[in-house]
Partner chain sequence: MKKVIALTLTILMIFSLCACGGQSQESSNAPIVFTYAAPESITSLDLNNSTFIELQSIAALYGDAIIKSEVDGSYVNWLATDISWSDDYLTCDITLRDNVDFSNGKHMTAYDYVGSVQRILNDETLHGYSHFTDVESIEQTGDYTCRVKFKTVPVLFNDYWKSICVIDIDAYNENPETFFDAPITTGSFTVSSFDPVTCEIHLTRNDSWWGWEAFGGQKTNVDEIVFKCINEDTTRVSALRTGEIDFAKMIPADNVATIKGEGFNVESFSRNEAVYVGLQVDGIFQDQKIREAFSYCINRPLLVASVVGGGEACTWPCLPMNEGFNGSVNAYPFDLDHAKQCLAESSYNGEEVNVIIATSKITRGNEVIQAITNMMEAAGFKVNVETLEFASFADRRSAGTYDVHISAFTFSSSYAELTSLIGTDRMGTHFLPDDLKDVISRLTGVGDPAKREALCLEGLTLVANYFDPVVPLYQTFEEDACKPNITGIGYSSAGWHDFRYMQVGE
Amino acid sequence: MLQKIIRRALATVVVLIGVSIIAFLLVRLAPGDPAKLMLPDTATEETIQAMREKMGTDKPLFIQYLTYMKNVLKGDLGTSYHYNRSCSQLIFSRLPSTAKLAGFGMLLSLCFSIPLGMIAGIKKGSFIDTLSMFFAMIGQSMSHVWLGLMLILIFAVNLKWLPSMGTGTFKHMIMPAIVIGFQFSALATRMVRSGMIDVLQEDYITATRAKGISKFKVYTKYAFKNALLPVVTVVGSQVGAMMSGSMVIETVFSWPGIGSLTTQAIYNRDYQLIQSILLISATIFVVCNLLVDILYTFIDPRISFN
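In the form predicted in complex with its partner chain, what is the structure of this chain alone?
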């Protein structure tokens, strides 16, 4: 198993090199000159050219990429010219905020969706099942922006129960975590429900009931574990996505995370920062997927790491 993990890790390096090339090319293909954006409209052409030389964007693409990768291998993700700070400092100072929000959002959504999905699967065709599917449909089609603004209006402005923006206390996390986890909870509810329905039709479930094992134990210990596998897959990719930060949610709630940093970097054509964020995000994704694959082997021993 350890050898296989090492082989996966080496494959990850190849994936990340590919991501770095794509990220590098994509940001430079987008229209917009970062040097011009940094300077006022009245700046002369000579000043703009001097800025390009300072940023290194006047050099051939190949040289720019090699310089960037050489620094990355030394642990230097470059300097953001817009923020005038190192990219690693910017990203890693915001990563804990995003991780907190992602973690709490995931916890909320799982705590809500798993019980709801289980009950819906067990009581298929009932009112609860209909309600859970209605919730799933709403959750997957509702706009994050609208939901966030409605929560602010109701719970912050009208009821004054929660703060409308910012960070600092547990209360600040509640609304953005609900929004960030809302869409995933809708998806997870559907997956748990369909997983439970499939598993409950299996012969071994009938056999466990025939043995006299209680319904609760059958549903939680025997059925749910097997219904969990598809959810674990989705959780893995969703954690990676949440850790990359939600640009919309972080902007609405003024949450100082990776998402809002990415938004600013793109607007300002901050090449170094965009590339670094993409590289870090890709690394997080890959690591999450690797962890999910390892987790599979514990949930279902029949599945080998291959």
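Follow the form predicted in complex with its partner chain with the form predicted on its own, if you could.
If you are looking for partners or other molecules, they are not here, because only the chain is given.
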């Protein structure tokens, strides 16, 4: 087991190197001179060239990348050109806000989708099953922007129950958490339902019922555990995506997290900050997926990963 975890961790390192290369090239292939964007329109060519030297963009791309990765290995993500602050400070000051929002959104979605999916799977063909499938279809096709604006219009503008933007209190977190978890909730509902339907047709479930075990125990202890496996995979990827920051949701609700910081960095063409955010986001994503792979073996010992 330990050897397999080490191999997967090494594969994760390779993925992160690939991500760093892609992030480095993408932000530099965009049109425009970042040195000119950092300076006023009246800047002279000498001033622009001095800014290029300060930013390191006057050197070949290969040298720029090696310099960046050498600093990353030392724990230095560089300095934001726009904010004139350490990228590490900027990112990790925003990370707790994104983590809090992602955690609450995931909790809300699981608390809703798991019971609904279980009941829909047990009561296949019933009204609640139809309702759950309708919810899954709507949830996976609905735009985050549209849902966020509708919630703001209803609960902030008309009813005045919740604040429309910002952070500070629990009420500020309710609407963005609902939006960030809504699509996942629809997906998890469908997956739990499908898993329960498949598991309930297995022979061992019929055997447990024949032994006189209560339906509640059959559904919760025996069926749900095996129906949970596909959901665990999706949870891992979704947690990684949420923790990486949702630019649209955080921008709509002015939530001070990684997503809104990414939007600002792209708008300001802050190369150093953009590639650092992408690297940290990718690290969070692949680590979450690695932890899910490990968790799989505890949920079902028959499963091993290569």
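We call the rigid core whatever largest set of C-alpha positions still superposes within 1.5 Å between the two forms. Since this is a predicted model, take the numbers as computed values, not measurements. Residue numbers count along the first chain shown, from 1.
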item: CA of L61, rigid core aligned, shift of 2 Å or more between these two forms; value: no
item: C-alpha of S254 off by 2 Å or more between these two forms on rigid core; value: no
